[in-house]
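First, one chain by itself in structure tokens, the form predicted alone.
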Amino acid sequence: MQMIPTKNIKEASQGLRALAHETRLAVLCHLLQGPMCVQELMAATGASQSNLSQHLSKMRLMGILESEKRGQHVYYRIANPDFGELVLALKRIYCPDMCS
């Protein structure tokens, strides 16, 4: 039996921790469609700007999201395509009617 490296286990645990909060999971589901700015994410998730900013900042620090400033808006996107695949897999399980 082959041992799974501790580093891989730690990275997987951190990624799953990011998904463990409703607001963060909602953000990631919406970002599957492409980059969005804070205002668009507020409208999509119903989160307040302050709450959403905290979650976005945490996911950026975890390396899950990347941000890009365009004019006066900051756009967020999923940093790692593999992480996007994980979110998509969850979406297929829990929201199959929303998957194309």
Contents of the next structure:
2 protein chains.
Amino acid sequence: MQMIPTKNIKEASQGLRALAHETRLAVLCHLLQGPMCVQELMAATGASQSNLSQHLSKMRLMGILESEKRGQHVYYRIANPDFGELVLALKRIYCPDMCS
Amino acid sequence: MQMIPTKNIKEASQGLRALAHETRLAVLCHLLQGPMCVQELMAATGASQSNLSQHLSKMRLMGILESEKRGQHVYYRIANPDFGELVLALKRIYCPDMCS
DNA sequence: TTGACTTATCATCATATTCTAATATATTCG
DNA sequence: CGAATATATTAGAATATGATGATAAGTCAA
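Okay, that is the form predicted alone; can I get the form predicted in complex with the DNA now?
Zooming out: every chain and molecule, the one shown earlier first.
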């Protein structure tokens, strides 16, 4: 196991912080199934429009999500498939009962 | 990819929060090499004694680390090897240049 | 153009996190 | 015992983060 360079620790910890919230982690999990628009994510997470928009904005700024406007809807998707691996590692830790 | 149950999202996001700090992530990375005592971790991270102790305490309470007292030193180690996988996923995202 | 709808942004308040400094506890050694 | 060392705990101030409500801006359809 090789050490992460100090200069990257900062970036990685900022990225983690952008995931370390119940709503944002739920969004990430839902988006693993494919792109969704804000309305759909509102329904899926139960967050309010304003609140969700701010969470999505933060994740986009941190490079976790990408967005694309189609008509009056904005679709969000995961920017980097490696986040799927990260969620898998999370599942091994926090959902040991799930056979994945 | 199977969805993480809502009831576990909370726990997982709390766990992530316990990692989402520059000092704590650095500690985790160092401990991947093996157990270390507080002094060694102070030298490795540059954090102050009190500050580091609080970070270690939080990680221990969150089940990320375990500690063992040996003489006047307290050795910390990673409680769950799956956190190593999580760090590997982080490396793929934030250190794409590192050939790991 | 007007009105409904979708999303983003802003201001503000509430809460959580982090750091520092001081102090406490425990262990070892002389 | 008393001093030195290692670690933990506490209180407080500073800062960051999160939720809400109001509003703005873009799109569509009548």
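Given the structure is predicted, the values throughout are model-derived calculations rather than measurements. By rigid core we mean the largest C-alpha set that fits within 1.5 Å across both forms. Numbering follows the first chain given and starts at 1.
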property	result
Core-superposed comparison between the two forms, residue 11 Cα displacement 2 Å or beyond	yes
Exceeds or equals 2 Å, Cα of residue 92 between the two forms, core fit	yes
